[in-house]
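Okay, so here's just one chain, in structure tokens, the form predicted on its own.
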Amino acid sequence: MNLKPLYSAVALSTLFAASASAAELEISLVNLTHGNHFTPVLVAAHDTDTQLFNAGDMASPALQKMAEGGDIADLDMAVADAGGVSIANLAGGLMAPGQKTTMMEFDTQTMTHLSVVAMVLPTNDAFIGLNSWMIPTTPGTYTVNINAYDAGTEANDEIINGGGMPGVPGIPAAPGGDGGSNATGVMDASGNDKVHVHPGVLGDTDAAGGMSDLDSRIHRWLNPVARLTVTVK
């Protein structure tokens, strides 16, 4: 549900003036997981009508492409088409567990909201997701914890098979080199095909078989999975 507060003309002019003075941001992101990587991270500044995803709705093709294979190009293009600005590939590649990356200067121009997405590896279609967070107009440092979401576009079978194209089952890879092989697959009994908070992975401890190619000692997580720090200058 999109709640759009009503402002008077005076309040609006004050808000826009404050937004203009708070356009320069410093962005820091930390991977909080024990053993999972993030694919290239998209940080987008946009208006109130633009959303990269919405929990409870079906994933867009662009979101599916990102959540299953880590490709942020279509989402980045959608932001640009809506008049927004973005940082594509914030960390310059994969973000390892515990890694922190910072962008010192991010000019959000007149955009009022911030969104962040990236695929979580190794998973079928999990992604970190911050959707339409209102950028504060008061200078200061703000911290936001980010959960992992399930795109709802693919069964969570936990099989690493090099998959990653939309509609192709399986997990592209375990970047840490700590995934298993020959899994029979986790039976995903969920019928939820909408974007929803990810339940986490099951994994097992059998690297040469078992039901999962994920290691339950390494790849399991509890939300939140990332922490965003925004400094409004």
Given for the second form:
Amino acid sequence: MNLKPLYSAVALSTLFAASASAAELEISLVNLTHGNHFTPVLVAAHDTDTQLFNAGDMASPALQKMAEGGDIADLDMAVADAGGVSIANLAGGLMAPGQKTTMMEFDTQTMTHLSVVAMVLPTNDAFIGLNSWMIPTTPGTYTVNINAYDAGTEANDEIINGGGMPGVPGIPAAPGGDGGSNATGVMDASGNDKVHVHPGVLGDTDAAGGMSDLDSRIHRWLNPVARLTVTVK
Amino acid sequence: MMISNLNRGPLKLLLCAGILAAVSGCSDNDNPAPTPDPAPAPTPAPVVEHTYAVTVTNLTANQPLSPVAVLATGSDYFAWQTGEMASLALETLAESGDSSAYADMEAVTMLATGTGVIMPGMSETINITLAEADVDSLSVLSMLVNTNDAFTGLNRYSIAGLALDESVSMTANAYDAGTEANSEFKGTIPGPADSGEGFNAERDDVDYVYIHPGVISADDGLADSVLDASHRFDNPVVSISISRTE
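Right, and the form predicted in complex with the partner chain of this protein, after the form predicted on its own?
Everything in the complex follows now, all chains and molecules, and the chain you saw is the first one.
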């Protein structure tokens, strides 16, 4: 796949368009899950050399911090350091199941790619992840499905214990107030320590014990878990 | 281009005929008019129709699909919107497989339905013929019948640009209508796994459309479930192809 000529063609047309060098986008996101919240959503526009994560690679410490505790500050700073632009906290806080954000204006300047991440709660280290989606240059409305990834940094024991700091086992919280307690913990036999597609949570129907503090009737999901709508003006 | 020219054709003919009539009506010539050759009767422009073949293939392990409903609509009609409430017609389809409520819907130009249930691994092709002026968008809907309220399909897919003999194919995910709790209890699932109840007006789930989380089944720890491991599914659940055949 030879993308080089395409890039130069884009660059040329951008030059000729002079004042239109900045890409004006409108974006909105919908949480497609039944019972999972998203922590503050980071939307980043960046160049081809920047990635927030890549499936098959080890998670960066900044990604781990986001996936285990929902803190996007380090990732946001990394985007800025790489010359990118971002919307930190798209929904203005936690994003509830079924919630749709209002259309948000986003001036992506000369950045060519879009990435989106947020932690999925209640989980150990699941996150919604869009990696380097090429921003179209043709005006129109585009729909992008987003899957859930596992950061590969923490065992999925499904115990809600407030543990949200990187490296601390457990799940920080169930924002829907629908988590259980006193679980013995799921034995996670996965040996994959790279970022990978999340296998989904197990859960059980025993809120006061059992293997998991998650509820299998509420907290399970199938991909896609979120949908991004991008309008290129 | 082609479409707009064709649309204007009959209109132009009508206008010409009107002008001719007006001109001859204004004539005050006393001379007996020469017997006019019988004007060639304008042949009524035939209504141009397009036929689309919609093929749905069931990709699940053990989820028969209710007879497929193909809805021809304008571009402003959505069969569903994620994060928003299901319509009564969608609730009915997703809980019972019955799509008849779409027949009377003002937004639906035409409803074409499949002849029967599509079993896992099987396909059915539904043909829908539309006057050219009505060609805009299709939605496709079907229930996964061994569930409380799972459905799949296509939402407002534009066929306006599909040329003769051209076809497109895609896969689709399973959605949850959000109108009935996924209890998996005996008596709540209309498919062969249970032969239970279909539509129920009560809405006891989150009441917005979302991506179905999959069924749990008794084999995976939901003690009261009538479903077993074979009823579980993952996305995508169907493949859909649309071709313009006429």
